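Next up: a single chain in structure tokens, the form predicted alone.
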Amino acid sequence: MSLTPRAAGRHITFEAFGQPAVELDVDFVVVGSGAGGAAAAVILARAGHSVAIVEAGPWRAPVDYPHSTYGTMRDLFDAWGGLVTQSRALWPVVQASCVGGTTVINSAIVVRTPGDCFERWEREYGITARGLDKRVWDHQDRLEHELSAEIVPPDARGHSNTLAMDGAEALGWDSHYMVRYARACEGTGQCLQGCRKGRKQSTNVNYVPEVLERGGYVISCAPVDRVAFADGRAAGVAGNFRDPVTRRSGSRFRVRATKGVLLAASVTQTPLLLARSGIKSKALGTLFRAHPGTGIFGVYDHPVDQNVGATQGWASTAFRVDPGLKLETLAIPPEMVAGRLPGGGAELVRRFREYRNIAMWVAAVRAESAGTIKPGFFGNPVVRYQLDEPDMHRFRSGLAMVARMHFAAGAKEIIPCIHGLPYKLGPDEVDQIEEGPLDPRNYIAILSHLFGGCPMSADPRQGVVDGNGKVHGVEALYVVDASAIPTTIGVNPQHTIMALASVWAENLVS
């Protein structure tokens, strides 16, 4: 079937194989709906231009999120959350696939983007786009109000943010309840699931359905295969539909734009999507960066309930800079938790029933680190990354201060979950965290504030992008995702992402 922008405002969904081919003609594409590609897609509808969305994964509505871990991975995340960096140790790369990208699973904070990191970004890779600084906050100011950016209400804080407060507070640390974009938020626990009481201001719950308001399509379980070209110039994109529960291909969909293709596939898949059009960079898959994360369970001797009150609510970015981490509060399921602690059968079962009286707490590592973004042997990513040793000993340093606030907080005992260790230790035993093994391969960790494998850089042999998001050498093609970040930034990345994507729509309007 083949469709213009009279007939706009549509979804489309999942067409089955041997259906007519969609057909879509519009001014710009934008491919995929999380931070970045939503929050561009929706300055270029409001400039008057037809859009269309191009998602991968499928819409789900918050009514229909699932309860339990295993339904999340099944039927939001990408590939059932199934990507490991290949390296020494196999950390999980954490990414969502659905309407809303990541926006759907993380827990929507808030950090403006610090100063330095322009600063970092012109010193480093030439990026000297005029007032970028003061336009990204001025955006950041814009998202704040329209997606309804608070602090965490005390109703909602449940107590191991609190104590995590507390701990701090005794420590003299500076800390803050974090700002997030949500609405009311009640405290039910179930961020990393997809907020189904709807308070969480995921893309899909506001700007995707704004660019249909205003007449735009977006096409979902619609993985895009490449782009297209016409003379030098990106004129679209093209691919088939995926079933989202079989994972079968569907009919074929391609959507022709006059103005301009934008990628926001992810930092996994927008270098691969680049490489399978034929894009020819050195820089390509390069500068893969992350902030890698991990925590550590203090035991109380009263119930907490962790997963009472917001999934994260409190955070430290007083040692951003020196030594480079971020410590914050993070509340995870049941079978997340089941899964950390050591042992199994009747031991795990006896372990398990300290549940209610644990709280986890976070450290994650501003690392330099850098890795490669690559497709594997099945068109899928390789990410290839590993912690060096200045970055080990930062990540092994953020564990003893968070093991160290919950002893101020009031813990009886910890839980380290570090290959080598005692199962648990006391408030005296801290220095076995700073003496601990620099092996990666001892830790439970996450990589979920993902940057780079198409950096931006005033140099082509550096970069794949300019400072305007633009595609060195390619006519209309832009990214406008994490991927383009070169750096790590040392804060939560959805605030510095959307104002980012923001601006490099704009300068395609203004």
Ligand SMILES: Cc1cc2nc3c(=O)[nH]c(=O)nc-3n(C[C@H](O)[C@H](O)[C@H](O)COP(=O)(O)OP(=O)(O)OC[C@H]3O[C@@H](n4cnc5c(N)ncnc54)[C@H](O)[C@@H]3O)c2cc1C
Second form
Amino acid sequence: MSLTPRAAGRHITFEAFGQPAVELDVDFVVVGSGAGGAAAAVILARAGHSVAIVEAGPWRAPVDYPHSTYGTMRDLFDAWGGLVTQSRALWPVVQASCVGGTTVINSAIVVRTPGDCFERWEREYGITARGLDKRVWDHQDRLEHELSAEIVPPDARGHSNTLAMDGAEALGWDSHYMVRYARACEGTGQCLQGCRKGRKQSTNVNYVPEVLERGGYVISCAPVDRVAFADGRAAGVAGNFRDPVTRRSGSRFRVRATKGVLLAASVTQTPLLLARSGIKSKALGTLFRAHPGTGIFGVYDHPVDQNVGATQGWASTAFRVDPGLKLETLAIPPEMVAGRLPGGGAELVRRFREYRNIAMWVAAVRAESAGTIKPGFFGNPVVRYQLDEPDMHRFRSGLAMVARMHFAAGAKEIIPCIHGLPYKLGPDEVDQIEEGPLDPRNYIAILSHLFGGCPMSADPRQGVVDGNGKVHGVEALYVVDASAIPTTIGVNPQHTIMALASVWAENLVS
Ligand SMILES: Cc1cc2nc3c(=O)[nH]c(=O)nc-3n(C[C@H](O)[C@H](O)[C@H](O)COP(=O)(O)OP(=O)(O)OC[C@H]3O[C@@H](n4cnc5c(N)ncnc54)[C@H](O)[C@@H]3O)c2cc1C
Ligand code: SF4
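Could I see the form predicted in complex with this ligand next, after the form predicted alone?
Below, the chain from earlier opens the complete complex, with every other chain and molecule after it.
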């Protein structure tokens, strides 16, 4: 996109302790530069307003992205990926902390918001904003165009994705090669580590630079501590810079915003930021939800080389409503494969010899279970969440479906990675998964699609924000990230988060 900058913008980053405070005056300040924050900021900037994006993490160029999982945890993940659910099972809750947020480490899968989500939000949360569905879909048209949403090109599919298509076809299941925000994906299988090829359209390579080009500011390495208020309305944000390597505190920054403060610090951070800022709401930290997912390895008698090809390239949404699942391929780095294989020492090395012949496919549950996200003793997020029994049944049946698909695609065995089951199962043993444990501790699952914590509802007793993302009872304060979404949606959420944030930002400038 060609731009005529209104004025040169400025990227301000870490300032050491003892340096003068950074002070800025703008129309709008946006906290967080991921899916929601960047989408909202660019709408405000295009409307001619001065905008500052304040981001807790550093700005890393694609050429500096790490190669390894360790490097990703160190440089891109929030808190080294150390956040886990504190309930029966300790399942990781994964998010990024860098300019671009979780869009830097995600697979950029694009799925439009299903119509039944809007109906449910209206029915259960009183969200009656007229034409919200059409406005979201219109923005999704625009986003798909601007962020080059493309079907994974044939050259970049790799064997894992084409095998999954074969398996689904053999079973007669409706499925597709994915549409992703990736321009001419080269199939390097490195989406989790950040796309060094610059193909994936994470927000650090498009909307955040556009805000700068339009004369805005980006303040990185700058975790916002609090929202500031004046005359009963939100008036800005403040905090101390954080060194991206040592994590030591730096000098102070303050951004004053005359027209509005938009929070998009993610499901795990926005509720905490509101709590630190003195927002009192019974709904704060409630309705934490997710699409927990886990995978099964298929073992083939020929090399699959799952890391050659798009990280994720095939999916089925045919089971979204019944039983409430999404099936996908997912190539994870070799060290993560090793981490999922049971055993150690020589046994693990022997098992790992099959690495080239295995493919991982996953099931993610459109779970109904709800938990909480609250500040812990040191102010860090504490997630209390576990799947209830109906969700565990869905979870288990999803894995059995993945296992059946592997066999339909020609796998000779599967590695279920389920505690209590044999290391490998054959084609006649899938019933062991169907009747497998219902205790979440037996599964190695992960939460990457998160919702809630600042849920929207027309009723202030049920929700933190209203149908425009505005915090109930507070002027000029908005939440424009996944934390405002009160339900799971059963499809990958980035497209919905970006479009909702766009609608809400547009309301502020029209
Ligand atoms: C591994 C993985 C793969 C995924 N794949 C897909 C996919 O393919 N398709 C899809 O639709 N979804 C995917 N998702 C989910 C999707 O990326 C997220 O739902 C989405 O990015 C959430 O958007 P957000 O704006 O709520 O938060 P984020 O994108 O996480 O952005 C929040 C930002 O706020 C910053 N922040 C936090 N606290 C503060 C603070 N106090 N001050 C300043 N800044 C702060 C963070 O550092 C972060 O940059 C994936 C997620 C993961 C983890
Ligand atoms: S598979 Fe590789 S080239 Fe394609 S978007 Fe992901 S990291 Fe980029």
